[in-house]
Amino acid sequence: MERVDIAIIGTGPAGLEAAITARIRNKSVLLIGSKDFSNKLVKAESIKNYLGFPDISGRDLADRFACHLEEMDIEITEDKITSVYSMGDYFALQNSKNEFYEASTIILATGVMQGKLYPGEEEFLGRGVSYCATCDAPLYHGKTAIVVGSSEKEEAEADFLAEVADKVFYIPTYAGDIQLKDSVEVLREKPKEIYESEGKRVLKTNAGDHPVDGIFILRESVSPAQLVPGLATDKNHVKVDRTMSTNIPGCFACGDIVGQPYQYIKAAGEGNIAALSAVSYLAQKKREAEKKAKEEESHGK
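Coordinates for the sequence above, one chain, the form predicted on its own:
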């Protein structure tokens, strides 16, 4: 895939508005997320403060969003981004299959991560704790692992891991039936803590301790600090200024991920600002490149 001007992660109101604004400004856009939009939006029974819609359900508003995207010829790429790396003049976005997208700027609109990190999770991240089973599965050939899944979508990663690992345990943090290979053992327990003991990573639950070689924490969204190394955060929120700029040049954030109030209309407004800021950033970089080229040409004469 060619490098795009603006990559947007998240398909809630913030991400969708950012994509629309960027397209209006004639920028190439990569919109990554779910075609079903955000669960929080779709499940809302009644929204009364969205301008132009005195009383509309989340499902109906989502349908309006879908029509708007279709009118603007904006497609959603259904994928899960596990890491974003600043490469200087562009960003590399890694998905769960170890594939990469490239973008000159990036807008984070992933929503706020629900819940807190487990004690020990951040300490052992990259050292026995991972957020991507399909990425790191080859490291666990013949070993044991636990997958903590936040939704039915994570079951596929547990199945894939079971093809490589000697033994896989699966702990769902959601209700409902589990559809997994017979080799995967389901534990209906509540994770509490991660620690190290005798060279193993141990997941402590309400039912006991489970020493394994690897622990995979699979959530709907990754902590922003873990998603983008070096990103300034305040707990689960990304720090931004009024232009939705983060501490990383070319990286912007909007919507619930930047803090309260968690309102759809607030998120959409911030998505608009983030896109305009990304467009301005691209224009500034272009001016700087042209100036540098002229100076080099002048020195060469």
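In place of the form predicted on its own, the structure of the form predicted together with a further copy of the same chain is requested.
A lone chain is what you will see next.
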């Protein structure tokens, strides 16, 4: 796959506006996320302060956004990025199937992670705690696992895990019907803490303690520090300046991920800034590369 100029992760208003602005500036764009946009947007009953649309439902606003993307020939690549690695002069974006995309710059617009990390979650991450069932399922042949899912989208991951593992429990943190294979046991409990005991990972809930081999915590958004190693954060939020630049050169962020207020028009406005900052960054890199090439040429003489 070709390396793109700008990879945008997230399809809420921030990511969409960033994609549109980047495309207008003639950059190649990879827009990764859900074709249904963000859950938060689509499920909003009534939005009253997105300037230009007095009182519109999230569903209708999403339709307008879809229209805008179509008009500009921007496609959404439906995928979930689990890690982003800064490789010096480009970024490698890893998906849940261990495939990689490459981009010269990235814009993080994945929204804010709802809720806090569970105590012990960070400590055991990669050692019995995972954010990706599709990636780590092979490790659970004949073993037991708990999947904590934040939306119905995660049910497919639990089903897949159940094909491999000996026993899978599923704890939904959302309301509504659950559609899972019969072999998956649903627990209507509230996760409280993760700890280690006798070689097992134990998920403590309001109803008791569940010792298993692996605990999968599947949220719509992962914590930004988990997504991009080395990224400076402040609790759940990515630290940015007014140009939407993070501490990693070439990595920008916008929308709910960078902090409150969690508002659609604010997110879109920041997406615009992030895209133009990425464009400036690319131009600067190009100038530097040309200067270097010239210097090398004159040295060669």
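Because the structure is predicted, anything quoted here is derived from the model rather than measured. Only the largest set of C-alpha atoms that superpose within 1.5 Å between the two forms is called the rigid core. Numbering follows the first chain given and starts at 1.
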Query - Post core alignment: Asn26 C-alpha displaced by 2 Å or more between the two forms - result: no
